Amino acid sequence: MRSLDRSLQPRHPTKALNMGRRIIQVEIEDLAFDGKAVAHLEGKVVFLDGGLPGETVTAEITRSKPRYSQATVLDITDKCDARIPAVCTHFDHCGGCTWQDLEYDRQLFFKKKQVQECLNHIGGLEQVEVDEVVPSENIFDYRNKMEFSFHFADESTFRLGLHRRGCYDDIFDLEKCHLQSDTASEIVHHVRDFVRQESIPVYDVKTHLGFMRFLMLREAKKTGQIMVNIVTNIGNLPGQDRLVEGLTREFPNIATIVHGQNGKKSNIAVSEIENVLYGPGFIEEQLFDCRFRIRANSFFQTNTLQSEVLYQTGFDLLDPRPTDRLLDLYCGTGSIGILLASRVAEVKGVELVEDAVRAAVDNADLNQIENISFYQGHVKEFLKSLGSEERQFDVVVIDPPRAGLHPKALKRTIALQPNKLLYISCNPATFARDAKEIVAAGYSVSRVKPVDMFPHTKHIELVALFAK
């Protein structure tokens, strides 16, 4: 680990000096929690975009802080044995599969390592055993949902695709994404060609003018049903009948087409107004022996097949009894509670998003589940509102967003004093933070089970059971 010697300096050192550039050569030692490569130079940590452990790289410092630096890899001098060719032609610039050039077994190794380090350093739970990561059976074509952004380039040019790595305001044109089916990529091409032929203006995030904003595709892996959700600025979609006719003729698996309208400046693919242009406005997916309706803005686990593995892992740990009253916090569209309802006496689900609660009620009816009910609102407010007789839950299941539990929600959950608390997390750092508080309140956790839901990415889900 050293500053680059003179032979590796840029050909125009004076110009480079004037630009403030600093070129270095370092050996990659590890992968950080956020997926960045880690090296050391002159007593400081260097976080790099690119590079794998065991490799020597040439890089450029892009930011220097007192305790660490950030750098971008320019060249790999010595490659490690675990490096493999990336399948995707977009790999060098896409912000998605940043680990696609790393052997899958090594991806799992570093994901387990991240979970263990979070437990040790954030939770102080060195005694908790981390199991080997449960691998995904499919490492490509596993996503049932993808969002693509329209990007205004100039008056005559636009792009439809995904974000460039490290850029929130730059999009590249998608040719094919290997995390979704070939059909989904072909639908992207069809919609892009249609917008170009119809000369429909594309939304500009800087001026907030234009119309086309997002294309969201949902594809049920068990049933094969596809949803096309086109999100625009406020207004009617030009040529919508021709678009619907063309899409449904070319892609017979399309079950529904939705036009969502969002007039807000915040650039998110959530609609204020929703019009169904074709079909019922939802698709249906199968998990175990239950059927679930998924609408445009419903939360549903993104990897359908691995969701069954994730849930079964949690259910085996939980081992519920027929007499248990179960509280399902952050229940989304109700999948966990509905799947567990036949094993317990009663289920209560709590979810903030109103659309998700409506979907949960529909899903319970669809599966003829009668011992389940749902509350729409903040988890912390629901817990605060419970009377003494309503607080008798034997089991609590928590599947929160990446931010984990709100401190008040966590405190009030612990105050319920359930016999068992099953925690499903998509963020080992916030899980470790919450686990520390749960253990301090008198609960024990002996092991954590990571499940890989997102191959080729830094993300990892995990399941843990806390017991009195």
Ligand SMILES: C[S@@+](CC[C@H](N)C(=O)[O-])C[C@H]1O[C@@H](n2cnc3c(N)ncnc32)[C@H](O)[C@@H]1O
Given for the second form:
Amino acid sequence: MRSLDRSLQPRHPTKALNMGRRIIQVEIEDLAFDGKAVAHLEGKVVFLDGGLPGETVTAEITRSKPRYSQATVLDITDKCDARIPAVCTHFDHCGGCTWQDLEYDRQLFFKKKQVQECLNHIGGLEQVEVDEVVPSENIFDYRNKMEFSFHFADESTFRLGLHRRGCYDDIFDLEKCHLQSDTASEIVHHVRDFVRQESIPVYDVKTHLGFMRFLMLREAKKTGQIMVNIVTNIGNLPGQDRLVEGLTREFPNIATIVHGQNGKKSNIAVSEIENVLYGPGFIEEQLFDCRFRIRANSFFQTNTLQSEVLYQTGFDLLDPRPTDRLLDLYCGTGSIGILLASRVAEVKGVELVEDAVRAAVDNADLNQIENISFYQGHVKEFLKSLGSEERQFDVVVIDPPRAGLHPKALKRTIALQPNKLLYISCNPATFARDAKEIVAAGYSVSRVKPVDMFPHTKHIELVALFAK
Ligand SMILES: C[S@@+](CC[C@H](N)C(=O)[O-])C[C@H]1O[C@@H](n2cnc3c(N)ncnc32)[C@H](O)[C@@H]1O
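Starting from the form predicted alone above, please write out the structure of the form predicted together with this ligand.
Now the full complex is given, and it begins with the chain already shown.
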């Protein structure tokens, strides 16, 4: 492998080969935060689909703006040493994996670099150290949840699979996904065959007619339990008894089958109506010595084994005391609060999704935790509603979605003045934005610890502790 410094230096001058057809030859210098490759041409930055740092590529400009251009790689004329063959046959067109063709340690190198750049450029926090990214022990078959879409092609043809890279409205037929188990890919085939045999119409996102919309699979990695969640337009699922009989016969690890119905135009796999066709309507997963119930619509970390590493990293930083009152904001199914409950005096969890709060309450009971309670609603509203005597939290954990904290939620969290604030983030850009405000309010943060939850993809997770 080339030395890190050398691989970031352009070795050939970049040049425009034919500006009429807008074909260029550039050397890739870096990987951007959203997974695109970065080069420079005539003083302007070029973001490319394809290509790895250190490679010289021929590319076609697809968009030209005053400050940057976008391009698609046509040919790699000089490959870098870190390029490896992708394992997956779908890699060149799948929207899931971005860097399966890049050695894993180089993926981690660029993820760390991107965290540092966000801290510097967005947060103005150059003094904060970024640790090496903690690698995922499993770099394939690590996901416990996958969502597949049905795609209407014409009256007699449909596809069931994942989004094509860069296309929100095109789906390819999935043969096998290496980020999930072989069994999960086999279930995709089984459901596709079933829909064909039963001639069930597939939902068309353009006309909003048709029935089959999504297939969501959850597979608990510690317990082996599988949930099949079939999301359709409103109505009964034709042949549902045959589907349940076939699935449970062929895949004995299926613990539950759920039929979710979503009649809304928004193309998401969340359902308005839920019918449990088989089993209890949830599966159970194990984290450390606690058991967690996961329902169809509730959030659970998607890489089970690495979520233990993520949480442990955060808990070591937080190091709570037995007298602490802990507030777990954006608590999902309650995992962080439940895992910490035995180490503190009291925990309060706040979560927007009703289904997740229901699961969090079940999970607390399941693990016989009594010093925890949950509030369902927006974090910013919860914080606004707190009376003065309820505002005494020693430690606050925040684990928001990619958008980070709403400005009011952030302001109200800081106003609680906890001694320690643990921030778990799945987006270094919004983390850096929020970190800037937290530091400006008088907190210090010395280091940030990225943990790789999503090998081969552009996604980055990190943990940081802010102390008064
Ligand atoms: C990244 S997940 C974290 C879940 C949990 N901490 C865990 O580790 O499993 C973010 C959670 O925030 C919830 N959420 C999103 N917006 C919210 C809001 N405004 N108020 C409360 N919860 C929200 C989502 O439903 C999701 O469960």
